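Okay, so here's just one chain, in structure tokens, the form predicted alone.
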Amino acid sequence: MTSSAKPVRVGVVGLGTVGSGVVRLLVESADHITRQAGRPILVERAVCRDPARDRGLRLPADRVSTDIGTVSRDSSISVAALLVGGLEPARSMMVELLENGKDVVTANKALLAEHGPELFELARRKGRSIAFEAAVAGGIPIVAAIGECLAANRIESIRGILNGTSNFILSKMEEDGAGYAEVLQLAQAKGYAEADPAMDVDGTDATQKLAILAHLAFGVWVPWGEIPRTGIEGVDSDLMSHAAELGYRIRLVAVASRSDGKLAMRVAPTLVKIGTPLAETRGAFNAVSIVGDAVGRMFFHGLGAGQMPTASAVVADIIDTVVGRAAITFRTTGVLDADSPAARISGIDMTEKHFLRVCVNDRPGVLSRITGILGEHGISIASVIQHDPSGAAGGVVPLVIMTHACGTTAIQKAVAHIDASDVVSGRSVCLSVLDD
């Protein structure tokens, strides 16, 4: 088909950063997109909170309004791009669009993580599709990779850096030796972090994305709130230095693995070995490592946020919807199906090395006390770093320990035991360690 074919008319709901980028791509790259889709894709209507605001877009004023009904009730529009964040009114908008027969493309990971089964079931009842590549890793085509390209594989594990804001903060702290609060302010000034950065830095954003990825990979639905998560607020420049001394960097890593039908998941700051792909993922980039039983380990890397990378994924989903690929994938993969088995994260151990920083009182016998507690819990030690305590505040010094591989349950019990002892000042820090 060529540009003489009947055009497809699209409604864009939300003209923020991503929505404006989507309109810009559809208008400015119209010829290329027509070739990819086999027919023209036209922005018929747009909805936003402030239609009068100048966004530098080539949209006639009478095509932009505050009323979603201009999209949902327009029978000429077959595809809607829902680019509004949060849960409400995004959920109500999604329902209205589906009820009125629109295929929907969205970048809203919070909406899918919270209401995915309900919304996907509604779409199936209405014979419509929902495409959401941009909701998980920005411009990285990870949803298509898992749902289509790796369909012959049984996925064994996923590891990923899924939040560009936290990755920018951690890599900048490492590079500049700066503190968390200082780098957070820089991230906000550059537009990488919101005025309220909580969902990025406390691990919520990455956890919601992991829930969606795990469903795609393992075919079970895990409520994202049940996934253990730890944010990056407790990472300081001293931790960065200790990790570097041992040959590691610290990244916020999302992990999901399956073994013997059991599922283990978490999002937490993690030591990753310098020279490995996750360790070399810097700035506002995302990265995902997947292990399939047939293909082995595969690695995906790219910008996980920002206007045009995310807009690229949205427009790709629009094209897939227009040509019919999205409908086939949606119908055949069972993604977020209401009948998908619900799953709880099992208590299985992830057997890994661990990094432990304990702030101890500088007096004889402390080291043997700490190592003795670790030994009681069956944990062997690979290395210990204890710098010259001269000048240490209040006679408290950091003791840095790298363990050999052990189960997460054992290390958690050992750390609780250590923190309850009278030789420790404050809470210890325990991070998992990835060497590959």
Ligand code: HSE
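Residue numbers count along the first chain shown, from 1. Nothing here was measured: the structure is a model prediction, and the numbers come from that model. So that the term is clear: the rigid core is the largest set of C-alpha atoms that superpose within 1.5 Å between two forms. Compared with the form predicted together with ligand HSE:
After superposing the rigid core, the Cα of Gly191 is displaced by 2 Å or more between these two forms.
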Second form
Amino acid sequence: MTSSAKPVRVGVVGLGTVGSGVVRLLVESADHITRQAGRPILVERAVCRDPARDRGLRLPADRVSTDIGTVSRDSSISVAALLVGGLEPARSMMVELLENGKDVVTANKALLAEHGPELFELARRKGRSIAFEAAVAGGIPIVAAIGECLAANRIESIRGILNGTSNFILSKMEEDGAGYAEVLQLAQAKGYAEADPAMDVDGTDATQKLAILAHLAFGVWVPWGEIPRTGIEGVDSDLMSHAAELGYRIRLVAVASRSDGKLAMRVAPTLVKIGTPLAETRGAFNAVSIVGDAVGRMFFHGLGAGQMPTASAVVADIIDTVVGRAAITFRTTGVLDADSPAARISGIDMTEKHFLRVCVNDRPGVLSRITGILGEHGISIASVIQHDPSGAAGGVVPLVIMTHACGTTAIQKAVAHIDASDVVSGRSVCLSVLDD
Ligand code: HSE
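Right, the form predicted alone is done; let's see the coordinates for the form predicted together with ligand HSE.
Entire complex below, previous chain first.
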């Protein structure tokens, strides 16, 4: 499609997995994008660490440089896509782009989770916008959904599978019986994992995304480091089998829910009932379930990692910026105001069912000792499974317990009590359970 309207010139900063995908989409879908934006969007310049590397992109060599200044100082460029991960130099680059009057689109959630308030404040002072749909849940338009489409609702809760890499690992282990290290390597090869994959598996990435979503949904700024976080490193195939036996799968679930004017938040491996949308979220897919007071429960599902799903969100933000929608959203949602009150995270107390795996010495009286401790802490048991020991009596066997709903603090105290007793061997595992 040709358009007589003046083209918009874009700078792409970072030509890694996502940056290359963005250039590819802008070039290969140029006609469609021109129709959506009402004018052509041209990649004027790109910045990367190694301009000589062949990425198979249709970019003239003299338009690719290592110098951010080639984008920030080019007055023909009005929009910059900042697709560099990590905190530095990404933070300095964002500042330079904003100072030089560029609207910025980014996929960098670590940067927003860490420095969001100051960067948003700078953008406001400069009359610019920052759009960040790609920073959370890859291709799923969840930022727009919360910030715009659900604006009439008081959000009651958010539950999300927000890290594609860890979901890919958990579902491959579960479906193929594959080993953890082997699947992590595969996730890296497919371009899902962060440069430092520890951030995927230890829950950091999901927690940073949850902090951004919670700010949009609840209007409070929660420093991501204060959100209780457990990664998937401790999830083994035995734990998956125990969960399956009870009708559940294990997923890394990020939760933020409002209760009595406070916000309870956490990221942790969680049992999700087989057949529910979270449990059926497999591979690098992400999912977000939101409850709004007017709309009720909504469910979003889509690819949360990978080149083109993330590029899809970045290019949509570029189009929104070009047509002026991003500026309106940025102004009206008031996201990440520097002066927003810190959230009062209500401890980590949520009332939920819990799954316990306790490795006990197989001898008389042990079961009553464990159930007795749970009773002392006011915790009611829904079911107990103990398999026949594989070895001789007196060995160590796993005891799998499902509780009725109880508070997080009570169950944690009970587990600490159990683990300090002389009938267990090793630390117990305690996971929250979601039935819907
Ligand atoms: N490493 C991230 C994930 C990519 O696995 O979800 C998108 O943030």
